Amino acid sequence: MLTVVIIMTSGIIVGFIIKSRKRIIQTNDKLTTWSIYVLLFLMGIGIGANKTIMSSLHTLGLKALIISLGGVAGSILLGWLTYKMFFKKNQNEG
């Protein structure tokens, strides 16, 4: 846990100092989806070699599913809460 903290805290003061190159953080926004969809598939293949889960599927296939929506629903809504909070201009300012 500790060694995620410190990678975590040196990717914001790095991000901190070179915040003003543009390029540089383009290229970050892109290694980083990149990256996650790697992640993707590695967790995929995760999934697919691991027989228990492979042989519960069928049975786990309703109660993921649930899980699954509860997660994006509430990703959407916490979203959505965040933009009217902290990023949508209020109106009355103009």
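Numbering follows the first chain given and starts at 1. Every value quoted in this text rests on a predicted model; they were computed, and no experiment measured them. First, how it differs from the form predicted in complex with its partner chain.
Under the rigid two-part model of the rearrangement between the two forms, residue 65 and residue 28 move as members of distinct parts.
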Second form
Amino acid sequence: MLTVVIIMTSGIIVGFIIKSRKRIIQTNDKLTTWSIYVLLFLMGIGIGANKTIMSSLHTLGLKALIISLGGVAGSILLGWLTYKMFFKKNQNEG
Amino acid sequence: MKGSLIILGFFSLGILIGASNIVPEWMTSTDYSQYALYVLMFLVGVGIGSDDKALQAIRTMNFKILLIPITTILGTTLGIAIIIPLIKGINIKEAMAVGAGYGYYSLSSIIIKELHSEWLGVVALLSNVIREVITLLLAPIFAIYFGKIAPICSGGATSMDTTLPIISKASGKDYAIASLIHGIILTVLVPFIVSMILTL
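Would you mind generating the form predicted in complex with its partner chain now that we have the form predicted on its own?
Entire complex below, previous chain first.
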């Protein structure tokens, strides 16, 4: 946890310092996209080779779906409350 | 949407190759991915730090806009807490970590795989992709029945890029900035919240 926080925070600071160097930033964006591709590709290989996961992929999918539905339902219901309480009446102000 | 399809393509290709047993043993047995994740976290950080939009967002932010990401975080937490009895074989901590991806599937699934397990990483990937797809399909309906904030909250971290166009269409252009700021805040928070939940 701490490692992740430190690494990302130092990245933000470095990014802030070098932000005027557009070419480095562009390269950084490309590297980010490609490292996500590579990591997910490798993750796929690990999962494909893992027989326990492969045989339970449909139950994992069902778990995933229920979690998404719960998260979205909670978000829109609370979003509705926030909208009614803080946004709707004051629409003209903001 | 194109980005998510490419990512899913790479992921599926990996699964096919992994399942076909053509990969040498050393590739699947040793775990290099932790270091790869650290590199990725650094790159993501540089991207955020160098983005003027993120800084401008903080400057123009007022109290009210800040309420939206808080709503999303609380709403997701509550929603998952309520549905957790419906899911077998997953505890509340694991489900919360998956939910705390807020649609940011690429990073959250990788972090969860590293800090927890491969199977939960798969759940996180699928669940957060589903969240993005639900938002893309249902944002207009959410806006009509649950107000203009609802599509933003549903989109989670994706409200700054992939779902921004549909949110701006469903809730109106005056909510586009709120949507952008909301997405930026959640994107920055995802790695912290996910790893915090898993190391509690």
